[in-house]
Amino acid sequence: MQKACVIGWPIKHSRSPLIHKYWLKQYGLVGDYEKVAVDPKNLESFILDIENFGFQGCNVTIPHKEKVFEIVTVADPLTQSIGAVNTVYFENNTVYGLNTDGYGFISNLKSGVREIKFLDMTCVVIGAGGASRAIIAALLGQGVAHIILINRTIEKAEELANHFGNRVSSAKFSELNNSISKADLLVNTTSLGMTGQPELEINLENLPPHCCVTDIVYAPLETNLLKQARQRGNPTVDGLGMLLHQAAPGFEKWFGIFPKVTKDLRNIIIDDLGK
């Protein structure tokens, strides 16, 4: 039987096994999926002999993302120019490591604005942590013109902004409500709005009418960043979408089936953020 498994330190606040249960499943394959966690100490080891632990491969979680890039082959210039993992999977004898962050931040977008054009665009990014760097990776090879990138600490916005050269900027927390005027795209890609964290604190009144707005964080599934938005016109998208995008590439290497991100899956997924 293929198994794959998602691992992180701690797990248990993962859905992942949620999602692929529901596609093992949804095609009809004996499989399975599950949480497994690796002390930060024993990550090395688990990751390179992944095989022998029975596993096809494995999703991975906080906080391993960037220590598990150190371990793999890594398996495509995308994931190079992000500097974290988040899908592993066993190949030709070589333990490969891939990041789908991106690549389901943009499926998201693209299923939540179906006219959404990336070419030309000036986006502003809000964060500069692990699944800021996967998104405007992401965002840059869709074509966007600018990238507007804030943090509170503007030594690493200016460090993430270097890195990925002069189509991204950087700017000051305090620049925020200026630089929304600009945009296209507005990305919140920090844990503020989430369940049990302070707010973002913004002002939605010189953001363009036309400008779409989403988060990436899914509890609350509508955050006051996507509330404001709605409630003024603008097109938001939600964070849950990401999840479940990124997902499927990983599905894909070990079960060898891409699989379709559907409505009832969603609801599966808002179902269990409600418990």
Ligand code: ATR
Given for the second form:
Amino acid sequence: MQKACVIGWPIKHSRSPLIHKYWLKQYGLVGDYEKVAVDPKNLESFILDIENFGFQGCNVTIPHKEKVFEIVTVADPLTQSIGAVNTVYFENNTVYGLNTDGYGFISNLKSGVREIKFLDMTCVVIGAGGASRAIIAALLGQGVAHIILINRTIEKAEELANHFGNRVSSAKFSELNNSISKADLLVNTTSLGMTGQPELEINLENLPPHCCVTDIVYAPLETNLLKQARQRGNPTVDGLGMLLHQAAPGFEKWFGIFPKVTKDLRNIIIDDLGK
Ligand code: ATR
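Can you give me the structure for the form predicted in complex with the ligand, which would complement the form predicted alone we have just seen?
Once more the chain from above appears, this time first in line as the rest of the complex follows.
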């Protein structure tokens, strides 16, 4: 039986099993997907020996993504530019690492706003952590013209802007409300606005009416940022789709079918979020 898993430390709260088990059932596949808590000190041996642990591969979550990037034998150029891995698969006696967060982000926007074209866009991205890195790499790959990167710790925004080159510039949080005036896309990649976290303080007065607004936070499903944007008439896309879409490439690697993100699946996760 083909098996995959999600690894983290801790791992209790991961919703990945719900997603992959849904697809296994949907496509009538004999397989399984488990949660495995992997202590950082055992991470390298787990990844390099993943097949002997009984798995075709795994998803990787906090705090292991950067370390797993260093451990895997092969990573594609996009994953290399992100420096973090969320999907591992074993093929031809080789351990491969992929980062599908950016793919998930772009697919989610495309399914939320059908007419979206990334080419030549100006984007404002809030946050300069791991999620931001994957999203910036993906947006640059789609041909956006300019990304204004805003972060509380400006040094981290500057570091990322330098890493990604001249299409990315950094700005202070105090410049947020002004910098959105030219935005075609506004993204929150921080945990601000998540249940139990402080709110993202933002004034959307200067936001162009066509600007698409999205948040990687999906609990609550409609963050205050998305609510404010919706009330002004801007197109909005919530963060849950990114979680669902990022899972699809891994499923294909382990189980051989590229799965569909359906409304049904979305509702299963929404039900679970409410528990
Ligand atoms: P992830 O991998 O999910 O992106 P991370 O790497 O810890 O998580 O990054 C968290 C991001 O949220 C960072 O940009 C962080 O800003 P700093 O670089 O200044 O720490 C941002 N963030 C988290 N809490 C914040 C807060 N209360 N105010 C402003 N930014 C915050």
